[in-house]
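Only one chain is included here, represented as structure tokens and corresponding to the form predicted on its own.
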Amino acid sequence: MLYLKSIELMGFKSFGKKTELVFGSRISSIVGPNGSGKSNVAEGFRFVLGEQSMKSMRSKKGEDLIWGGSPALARQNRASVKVVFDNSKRLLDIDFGEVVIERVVYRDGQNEYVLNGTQVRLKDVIRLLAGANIGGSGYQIISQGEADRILNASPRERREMVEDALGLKLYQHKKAESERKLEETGNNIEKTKSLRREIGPHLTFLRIQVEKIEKARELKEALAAKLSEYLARENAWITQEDARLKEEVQSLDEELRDISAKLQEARSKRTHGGSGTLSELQSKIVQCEAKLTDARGRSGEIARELGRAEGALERNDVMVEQIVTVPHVRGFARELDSAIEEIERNDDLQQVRNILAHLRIRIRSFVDGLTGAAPVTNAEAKREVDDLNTKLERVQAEQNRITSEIDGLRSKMAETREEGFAAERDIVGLEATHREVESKKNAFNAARATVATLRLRFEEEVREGIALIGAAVHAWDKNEIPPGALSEDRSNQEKRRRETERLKIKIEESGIGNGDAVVREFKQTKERDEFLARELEDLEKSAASLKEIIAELEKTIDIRFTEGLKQINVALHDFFQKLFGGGEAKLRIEEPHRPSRQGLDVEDGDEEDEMVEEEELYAGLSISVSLPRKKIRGLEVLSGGERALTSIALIFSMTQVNPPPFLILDETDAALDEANSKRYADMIKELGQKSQLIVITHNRATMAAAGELYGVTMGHDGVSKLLSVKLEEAERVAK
């Protein structure tokens, strides 16, 4: 099964261009000059495995991953490499038949990682891969000369190689988190300590202040029991005798407008019969008594004269006729009749008038003549004696009306006086009425002030309630009027007031207030404390469970890598008889080497006892070799071509316990002879049966060990090119 499918260069070190090398051959081999660039294409399998260190990838900087440019191309501002893996058989663990791994690096250092298209961290990249017993460093990949690398390393080094290859990378990562998380959780459970120590005091302080609280809450209890009751009864009390005056008051107002009603109309009837009405009276009868001596005058001097008409009509006995004569009259005939037929023959308006005018003239003049010089007769005599007598009855009449008319206003006169004495007498006892009446109205005005003053009591006392015991003080306004709230004496209701202040002054005396934020603090900072100690306790469980997951790994760990290390030891021993035709080498796990206690002080007891058991925890592994027809049993006194033999058999039978699936090797043959060549030839071919194999040779033998052939050049522009041959394919077509 070939995982690895291929792998994509572009604008890495000296792939400047897009290059692709595709790997269908269990082996193939990546051949060219110096100076190509081929170990370059192994040191992109490192970058985008996860290689961290720079000197690993022969570099100092990020920087200098990228194509720097030449004449032909321009340089880049970003280096990536891309590499695609098969995952039908599910070899990472990530649901995708392909997985494709792409790493990014960029001038100013900042490198990105992606998975299958989506932005992810080196950290879930080096996890999956340790999953699949992958990484970018370690045995797997072998640069150019570090061939002898796992033979100059410490045995702590050696040890972490084998490890790796044992595929416990992935236990080791889970125990490094489990570790890094114990000393997080650590670090938690001291903090936690120490808050807890920091809020600890603060703690017993509010809780001896939430007992105070507690105590002036059960005295806010019974004050607000005990107002309730006061306040309800009091305001019951207020309200009943406000209504109460308010009713008195406005009946006294009805009556004293009745009594107003009344005063005015005795006041007017004093005033109809008093000096105003008298004097009109008065000034009536005057008038009249005036009236009755003038009616006395005219009707003496009507007597008189009709005593003169009497004694005249006794002595006159003259006729008309011998009053006027006839010659006279018979002329002022003539003439009247001379006017009139004047009058009819002139047709002239004027002339008719003016003679209209002189006949009035001399008909006054006739009449004047005859009434001048004529002598009263006995019939006109007669006639003004009857004149007089009708003119004496009337005035005569007349008096006897205005004497009874005088003698109506003298008795009205008198009744007036004497209403007017009655209504004096109404008025002086409605006045006294009304005093009285205003005084009692008085007097309930000055109750219901007081009951207005003790209803600002009452309403400051709700006030201060409030503020002693909060909205509890409201119950009063839903409590039922309590039984002889409206009855009772008033004294007990002031007993109870008296309680109420003593309760309200031991509450102030407190000093607590309503304590709410003090309480509400309290709960918080227990709240808090509870909840730190939940806390320490899921971080000691968390911690204890934690050391018996890295107690669990380790044990794992030693046990497989126990397992393994024989493993490991069977196959170097086949491959060193191998090469080397004899002999014997073999992994050994060392002894743990435990510091001298000289010079160490006593304070330095718990630094030594983690030194030690890191170093118990961390046994190296040392290689000792026999060479056959040689005394030769240390890795010093080796040759280089030994050294390379050695650290090929080491590195190969590494591969045979926990097979990866593919092994880069750089350059590892260019030690060795011709003989040895074809043996390592030989050993290429049976690690190709187990892993996928992509070697980096000038060594022919090697070459033909391979499938196929990616050859490196490089052209006078500085950019390395690939040319292909399939081998295999090459055989099937000259068979």
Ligand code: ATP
Second form
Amino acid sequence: MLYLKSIELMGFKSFGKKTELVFGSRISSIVGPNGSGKSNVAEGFRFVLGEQSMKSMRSKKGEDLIWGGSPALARQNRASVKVVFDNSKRLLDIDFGEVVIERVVYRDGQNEYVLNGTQVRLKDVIRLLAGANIGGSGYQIISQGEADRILNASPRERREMVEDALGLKLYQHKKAESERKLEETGNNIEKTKSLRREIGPHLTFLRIQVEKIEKARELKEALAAKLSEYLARENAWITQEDARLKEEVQSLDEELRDISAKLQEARSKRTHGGSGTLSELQSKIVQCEAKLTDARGRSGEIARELGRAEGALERNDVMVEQIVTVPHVRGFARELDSAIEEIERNDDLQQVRNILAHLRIRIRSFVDGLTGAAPVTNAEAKREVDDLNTKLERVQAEQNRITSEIDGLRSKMAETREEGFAAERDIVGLEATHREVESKKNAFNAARATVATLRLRFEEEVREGIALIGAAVHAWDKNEIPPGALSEDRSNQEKRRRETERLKIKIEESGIGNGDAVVREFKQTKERDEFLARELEDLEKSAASLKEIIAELEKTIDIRFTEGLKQINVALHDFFQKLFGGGEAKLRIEEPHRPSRQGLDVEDGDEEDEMVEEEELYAGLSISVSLPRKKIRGLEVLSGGERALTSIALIFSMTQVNPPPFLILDETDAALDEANSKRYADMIKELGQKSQLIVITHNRATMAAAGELYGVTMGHDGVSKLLSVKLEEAERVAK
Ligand code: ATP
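Having seen the form predicted on its own, I'd like the form predicted in complex with adenosine-5'-triphosphate (ATP) now, please.
Expanding to the full complex; the earlier chain stays at the top.
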């Protein structure tokens, strides 16, 4: 069964023209003169299998891989190598009976990979080949002069080659993948943790805020209850107090109106009972007194006449011709004289007139007395007496009337005077009362002003309440008037007011407004934190499971490696003995050495464990050699041939445990003498049973071991050409 069906080179290095090698034998040998292009074929394999090291293809850059042109054949712009695998046994994990892998490189260094006609990534190619134990460190393509590469390699590189040969690459890939994921997970864990750390203080801050808001909310509820009771009481009290005071003021107004009316009355009384009326009365009295004087004068005269008449009646001898007596005339003269004297003394015109009127009457009656006829008879005299008596009575009655009139006027005057005094007293009293009532009214008005101030304060308190706790404040409106609100001591209400003030201050001090936004933010932040915590848990779980997977893989690698190494050592012992006719070679796991960590005071135990694991994992492989009959150990002292033999033994033994589908050996036998070339050829045959071999050689023994031979030649055009040759021709071709 041949896995490798063919290789086609086009524009690759010296293969300026399309050249195809079809493999028909388990061992194919490529022969040809120096510089004809044999090694370019081996490098063609490296190239198509995804080699990234230009050096291992003897180039500096991609362009060097492209046919550079010759006078005969122009240079090309691309080099391509195509390899065809028989995949009927599903060597490669892909559902095709035949797998064609092609790699193209362009002059600009651009690469293309094509898998069964579809462009793919390098990664895809490498993964596909690794699954079939192809590729990797390239131990299966041994380049010219590189036979002892495995000897020169560092212990670590050597270990990688062995791991590759044991087919552990796949596990290494998986492990690397898991490690990458673990690192990513670790980064995500760190990121998540740092996000939580970032959120942390804010969340704490918000929590404290929310607690404060809760507290403030409680305070607000308390305030709402207190305030609504206080406001209901205050409103009721103010309303009532204002109504009461208003009523008081109204009744005082009425009282004042009443007092004013009385005052007006008293004042008018005082005016009408004043000096005007009194002087009228006084002048009336004077008139009456004049009349009285007149009446008195007349009554005196009548009385005198009566005396004379009565005397005449008694004498009864009254003569007709009466003689006027001297005393009578003298008496009359005296009367006149005193009247004149009175006039002279008096300034009052009225009285003077009165006296004069009286005088006229006296003069008339004296004259009458002179001319009057004397009563002739007693009867006449008697009649005269009677008449005079009647006259006298009448005058006296008049006198009495005038006297009583004067008395009346006098008492009227006293009365009027008294009335004036009383009115004055009343006015004084009423005015005092008026002032008193006025000041009472002022006091009530002042109280009303105070109540109005309280009303303003009440309204301000309502507004303030709304600002602090919202419309809930209006609850006071619906509250019934609390019992005792109108009668209780105001100090109770003052106490309530102080309590609400205290609550208001506390709410204001809390400095929290509505707080809804903060509560919302707290909720969101908390949710985010919880989400991050869950995410962290998930990440930690997946990190743990990745660690488990890695540990599992490491265990597998370790077991397989240890086991494989044992088997390699068995084969190595065998090949070495065959090649050297004795002696011993062995691969050993080197003790992990950590010089850089020695003497360091490492406190973090975990970290150290990790480092140790890493070191152990990459504990390299050392080779110990002991040659038969020679007391030498160590690679440094081996001859070139001995080195070649040792590395051949090593490479071959490595292929025994997990044989690769094919192996390419480019003049690995170059340094061997004839005897060793024979042994080499035998071993090639043995290997050929497990892996398909492509052997580039100048050795006849090796050629003889191959089932088919290809000759590579190069003409003057510089282009490598390929031809199938027989063994007999081969040696000629090779020269
Ligand atoms: P030997 O037997 O000496 O090892 P060989 O047969 O292995 O020789 P190669 O090394 O494969 O020979 O071929 C080298 C030849 O390929 C050289 O002549 C070199 O000029 C030619 N060559 C290499 N790269 C290119 C290129 N890009 N274009 C043209 N020719 C190239």
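Bear in mind that the values here come from a model prediction, so they are computed numbers and not experimental data. Positions refer to the first chain, counted from 1. Between two forms, the rigid core is defined as the largest C-alpha subset superposing within 1.5 Å.
After core superposition, I'd like to know whether D347 moves between these two forms (criterion: C-alpha shift of 2 angstroms or more).
It does, since the D347 C-alpha is displaced 2 Å or more between these two forms after the core fit.
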